[in-house]
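In the form predicted alone, a lone chain appears below as structure tokens.
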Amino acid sequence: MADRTKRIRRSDLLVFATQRNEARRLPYFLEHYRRMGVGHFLIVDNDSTDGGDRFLAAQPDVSLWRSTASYRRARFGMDWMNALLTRYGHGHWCLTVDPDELFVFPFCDTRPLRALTDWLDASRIRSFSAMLLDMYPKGPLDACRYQPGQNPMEIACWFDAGNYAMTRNSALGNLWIRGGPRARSFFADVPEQAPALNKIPLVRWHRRFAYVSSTHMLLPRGLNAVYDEWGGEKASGILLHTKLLDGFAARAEEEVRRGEHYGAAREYRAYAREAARNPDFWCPHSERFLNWRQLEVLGLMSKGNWA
């Protein structure tokens, strides 16, 4: 829909996204990861029929293509990411994203993004996790209404602290992360099936990596060493994952309809049990967000040793 490929610069950080009716999210989205020193975004439109496509095909600094295949059968929008990381993606630090997931990294609020990939391009490491952190409102998701354009964390900064498993991949070498809200209100008598949150969406792209899994994992496999180190952990970062809005329940219905999700839609079919409730997700032990180093301080993301 909109090839501006040509104008991307051997230094831009790049973007990749999937997405598909995700008008009112855009607008932020966009300036968000502008914000960062972004330089280019590649998008990938399954389908939509909000006018998010036409926003996009707008904009000066994005390229857009349009699919009505099948997600599923695209593994879940991944072979269209890969396919487009692999073509545009090489050389560069790409930040492979949904619309709804807001990327945050120590120091954000004194340095641009390019500081980070700077210092880890120095340090020799290739790729950089951040844990998927779901944010909700307090009260009701559908009391509060998103308006396009607005920052989303002035709605749903609310989040869970504590409630977080880990187990490792032995194939791959990679964490599964699983807990948080939708865990506890919506998989709590089978946590082992509750969305995973580990996630590895900043990596210095190569044309022979390939994500395996959403961004859970890629290959080879020693891009999915992202956490332990000898002598330390490693610097990691949050995706502020703001999908607890108001229209959740009517999109949950929807994706079951449309049975493209994973293990035929389960995980929305869960959604859309308890979502018609218009749940609150908000509870004593809920912390309200503050900055990165609030996030540092509880243990779920770390500067590592860039000082």
Given for the second form:
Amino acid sequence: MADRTKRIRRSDLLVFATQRNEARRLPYFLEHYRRMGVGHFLIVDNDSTDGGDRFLAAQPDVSLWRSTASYRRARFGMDWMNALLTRYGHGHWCLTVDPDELFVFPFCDTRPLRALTDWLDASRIRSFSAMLLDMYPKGPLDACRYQPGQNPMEIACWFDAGNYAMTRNSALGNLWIRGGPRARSFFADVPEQAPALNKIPLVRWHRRFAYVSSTHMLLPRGLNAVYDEWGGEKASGILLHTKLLDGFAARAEEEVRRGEHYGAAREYRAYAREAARNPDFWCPHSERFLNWRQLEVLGLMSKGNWA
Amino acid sequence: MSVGIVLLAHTALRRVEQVARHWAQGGCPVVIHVDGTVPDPRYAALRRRLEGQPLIGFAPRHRCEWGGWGIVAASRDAAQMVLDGFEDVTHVYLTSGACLPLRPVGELRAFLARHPETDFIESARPSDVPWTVGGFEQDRFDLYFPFSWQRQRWLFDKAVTLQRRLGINRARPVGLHPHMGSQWWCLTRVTLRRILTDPKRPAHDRYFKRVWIPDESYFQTLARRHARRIESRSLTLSRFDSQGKPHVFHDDHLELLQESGSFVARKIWPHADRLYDTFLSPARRPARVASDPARIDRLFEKAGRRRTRGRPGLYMQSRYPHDGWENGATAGPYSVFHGFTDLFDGFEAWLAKTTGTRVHGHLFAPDRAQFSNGQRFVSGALSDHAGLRDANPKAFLTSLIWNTRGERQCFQHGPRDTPGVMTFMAPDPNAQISVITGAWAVSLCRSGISVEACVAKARRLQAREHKAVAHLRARTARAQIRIWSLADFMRNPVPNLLAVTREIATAPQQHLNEAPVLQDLEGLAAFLQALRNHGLHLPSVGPFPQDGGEASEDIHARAVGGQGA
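Compare with the form predicted alone: the form predicted in complex with the partner chain:
Next comes the full complex, this chain leading.
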């Protein structure tokens, strides 16, 4: 719909995303990543009906493609992402995120993203982990209405600080991380079905790389070695996940109808069932979001030896 | 007098230009060496931009590869140019394109004027240098290094292995005692001149061309031969991380750099506008007194430890240690009580009051985690849901201990609980595990259930308890473990209990005002005998004192009666 890829410079940091009917979230999404120094956005619009596609097409730093094909058959958008990454990502630091994921990394309030990628280059690190951290408001989701352009953290500023469980995936070497508010509210009886929170969104892309399942893991396997196994800590970040805002229930119902999501939209079925009750994820031990340093102290992310 | 600057650059040429102008404005001649790998147009552009600057010159270009001879050749030629071109130069300061002067140029000149005969160069014997990565302290002087470490790593490694096997030990030019240290020195004209005009220079150069990382040893070694007074330190603030690469300074290090008191720092991130603007500002005031020069070292040391040792007891996306590599499987000490609630009435409340710790019920009870005060969630929003807990009991426990750092956690455990976590706790030195085996019999006895029904229960509980205790008796067990049989414990119940609580009390324990209340054990001996009479062997209970034959009959009758009622 809008191919501005000619404008990509060799040293540009790139964001790759798939979006569908996220018009409300897009303005802040773009602002968040522009502020950290992203040079260009490469976005696939999956048949939006809310005008988000037109909004994106009008942005000077966005290249937009439109697909009316099945999200499910495109392996939940990953085929589109891999194709774009292969074509445009080679040699760049690429951040592959959803419109409801806001990347946070060590020192992100005082250093731009390029400071991180320069450090990763110097350290010969090719991939960078950022766990998905579900953010939620206090009180029922529909109680507060999110406005376009607003920082979602003004509403969904609460999170679970310490209820995550992880196991090693011996096949691809990545960790599976599960837990957080969705696990305890929706999947307590079937924790193995709770959504995976491990993500490796930032990669110095090479055309022979490929994401395997969402951005949970990649090939070749070595890219999944984002964690230290000998007691130390590697540097890592967080993806603030702003899915849990007003409209969540309606969205879940729609996704169940479309059946385009992973595992026959099993996850969305659970959401739709529970979300109809307009749930409150907040508990007296929820933590209020301040900044990356707080997340670091809590052990959700790490500076590693970056100082 | 004046100090001449040699500036080795290979990237961020805009910054190079900016810093060179700064030195020149301060009256210091600058000779810039631009790496031979930099494309000619960019080099030409830099020269053009600095045209007409009388104090700025350009040295003949060499290809500089990390660890190779090129950097020495470049520094040497550039230094020569400074000496030849600027008669009033008394010191030559070697810097890089990523170096930033932190203090006004005048201060550096004044400082050097006070030390006219001193060479500032870090220079130590290889055997005393612990900071090299890869253990090449001595080998770098004794072997040949014909291959590039960065481009020909395989050949590099093979060549080293082969030479070690062959016992290669290079002959060293006479009178040369290898020393090494930071590449960034500041030498006097006299010393430099002697190094550069040494009649043995061809032999020195031949030798150092095949030394590994000669830029850290050429001048460092030769200064030892020629200097009048060596001050073995670098005037340039530069720190290396655990991988051996230099730490990079960013805008948020401004205060740290101001406090360091150093004349020059490296490496500065080329996009650190605030640092360049602040330190190169013509309005820059004289440096503050170095209030805390060690702060920078503490910061980087901490970062290094975080990378290599990590935070004990933390399991997260970028720290997931193999078994035995956790540097502490849990974040802090905690206590497990097995059998105590069976024996003492109101044990949890008493324990909380006596020790000032957080006391939970059975965290691994089959239906839910019994958090203190019946809470559904604890710190970190950890849920009491059994399904979540049992999906990964180890994660549940380590999360709890991590989330409550600074507050000791105590919890109850017993044979009725979900097993499995004992295998994790037994080897954990943070765990204090106190077990009264067979205490479950007390609850069973008091339950009023018929002896016949109790037999099967007792058999199952004893078997499960036996399994748990086996982990505690294993050779791998590192927890602080106490195991009593019920009979053992009952010989001296209060002192036994105190031995445990004394270790965990947060406040110095007063004498025990309020001893916990023992459950009524009347009829227990008879109950146990009745179990035995049903063919159950009860090693876990131990030799509990017998009341006599009648009691056994009594309880049998009571139990049967109870059933009938």
